[in-house]
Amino acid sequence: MILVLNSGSSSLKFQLFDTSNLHPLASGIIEQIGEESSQASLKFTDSQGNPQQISQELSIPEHKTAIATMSSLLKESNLLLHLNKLKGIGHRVVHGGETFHQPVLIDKTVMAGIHDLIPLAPLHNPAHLMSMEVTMEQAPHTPQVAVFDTAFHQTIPIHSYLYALPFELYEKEKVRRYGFHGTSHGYVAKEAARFLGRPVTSLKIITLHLGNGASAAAIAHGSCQDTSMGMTPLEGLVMGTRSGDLDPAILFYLARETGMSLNDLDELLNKKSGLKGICGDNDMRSITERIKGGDKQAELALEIFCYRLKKYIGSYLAVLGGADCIVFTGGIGEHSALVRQKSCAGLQELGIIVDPEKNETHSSKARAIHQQQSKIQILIIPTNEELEIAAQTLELISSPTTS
């Protein structure tokens, strides 16, 4: 068995895969880690085929205590009973610089690379970091291997990922674009190809992965030309509580008639603008509902969203020379049919054009909803970032210069 491992500063994700067939055994989650109150479960079908979840309340103070958690939910499914009986472990991690631009197995020199990384990913390298040294300590002899959120964007021309800065901040800092949402982006790619029976490197496609976080992607023949997400996962799309691209100039104006510290603008900028500076509501279903009732301010940010979108379809466009498909994803992305519809419509000179029938139409499967006159193919792919981790996992302790 492979076991995923997702560590986010204050709660870890976990999900265990079938190594004959990458099927999903079982899933949980462990939230609100270093709280008074900490929430676990698990979700699990049993040896009769009936679906089960197991779920505990309890105190768990660091990561090391949520591993312990995880292992102890795991047992008691009677899935696994020691980690040390995996055939390997797959750790997402945030942020990989220039340092990692592909999957790598996991020793001394990978966990020093990604805590040398940690300035560019405060809140998520070292809860990464934190996951790897436990999980080698209880599984010594199982192989681990870090899949890098920044990896697939590491393809991105040198004009596309500099800013316009004095050059000496990138050989000194390391200031550049980076991207996240790498591993979605590259895994619904391959899928798009699979679903119009077509090589990926035969095609030029958009990526929208839409949810709380949003980054969209530029892909020609299989590799990364552009995203949007810069240095951080604040640049680009308006997202669920982050502003996306704003001029930077305003940091200085309320810094100045406000007073606001760097830590203030930080917040501002990061946790309290996007849909719900706007509305005061980060959840895009709830910003349906209200625009259904009549609320003028969930309708002026779903306006904003999707007219910021537009224009990264149209700019993405320009990049590739055109494009032979447009994927949405991301739970925004495969769930919105009006989020869908608002950032295609008007894009018929372009040759995009979305069916309405199709696009309202509920599945949870790969789909195409364009008109068929539609010179560019639009898709709904439902990504599985834990899949394509898990994967990358196999395919790397399976090689042959790696056993």
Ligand code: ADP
The other form holds:
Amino acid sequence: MILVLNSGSSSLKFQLFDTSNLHPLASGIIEQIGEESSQASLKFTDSQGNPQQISQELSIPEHKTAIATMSSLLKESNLLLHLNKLKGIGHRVVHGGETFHQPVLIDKTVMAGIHDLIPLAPLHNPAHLMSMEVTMEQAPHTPQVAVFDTAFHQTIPIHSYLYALPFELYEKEKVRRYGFHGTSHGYVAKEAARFLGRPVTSLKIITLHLGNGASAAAIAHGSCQDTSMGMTPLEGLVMGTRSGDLDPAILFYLARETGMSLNDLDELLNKKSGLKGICGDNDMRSITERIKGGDKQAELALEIFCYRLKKYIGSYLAVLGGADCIVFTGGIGEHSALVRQKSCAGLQELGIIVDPEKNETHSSKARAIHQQQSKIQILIIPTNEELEIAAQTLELISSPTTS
Ligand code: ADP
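Swap state to the form predicted together with the ligand from the form predicted on its own:
Complete assembly follows, chain above in first position.
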């Protein structure tokens, strides 16, 4: 079995896969780590094929205890006796900087490299390291792999990743665009190629990952050329609570005029902006419901969200010199017909024509939603970052050079 771990600053998500076919066997989450009371839950299918769910409320002060809780949940459910019985463990790591371009086997040097990148991901990289320390201690002979969110974007050319700032800020402070959601963009691009029955190396693809965080990527021949998130996941598209692109001088203005501190501004842009800032709601489902009820502020939030998305689609058509397909993914991309319809509206001259009926059809499968005369194919491809991490982990630990 392969275990995939995704540790956030106060959470730990985990998923167990069958090594032979990468079929998911169980998934769980531990939330509110470090708070007074934490929640742990596990979902799995028992040996009779019946779906089961276990939920517990307990005190989990840090990631070490979270891993122990996960291990006992998996043991109690007869899914896994001990972490050392695993074929491999895949760790999602948010920031690999310029150091990591692909998945790597975790050892002391790799952990030191992830540690050096803490200033670029102060909430995430320390949590990843804590989880790694525990799993390495408990299963020292089980190969463990780090899969980086930034790695897929490392092919972006320098004219696209460099900001127009003094060059020494790049050299000394590592200030540049890195991009995020790389595992998802890479996965859906490959799946889109499979859906179209063509090699990914023959395609120009625009991928739109629209979840609570949202980002776009321009991919040519399987390698990423540009992406909307930057040095941090704040740049680019409008998101649930993040502003995305804005004039940086707004920050100086607000600091001068209102006395807001650096922390206030950080919180404003990351937690109080985006859809939430405009209409008070960051959940696209409730925004859609409010619009149906005639709510003008919710409608404005949706307009701004879709307009920004359309601008990125247009700019990535220019970056790639046209595209073979556009891929929608993530909670909003996969489920919001309204967002897909609005962000593609009026683009028929550019070869983008959505079929309204196909767009409204609900399914959890990959599908096409364009009209026959649309030059660019428009696809919905459900993302699955955990599966991709499991696949990359298995590939690396099975390769002859690493075994
Ligand atoms: P995360 O980035 O946290 O993984 P998801 O990819 O699950 O988030 O996406 C969450 C977003 O998807 C939320 O804005 C949610 O409202 C939206 N969403 C989920 N289902 C639907 C739906 N049926 N219609 C519209 N939006 C949806």
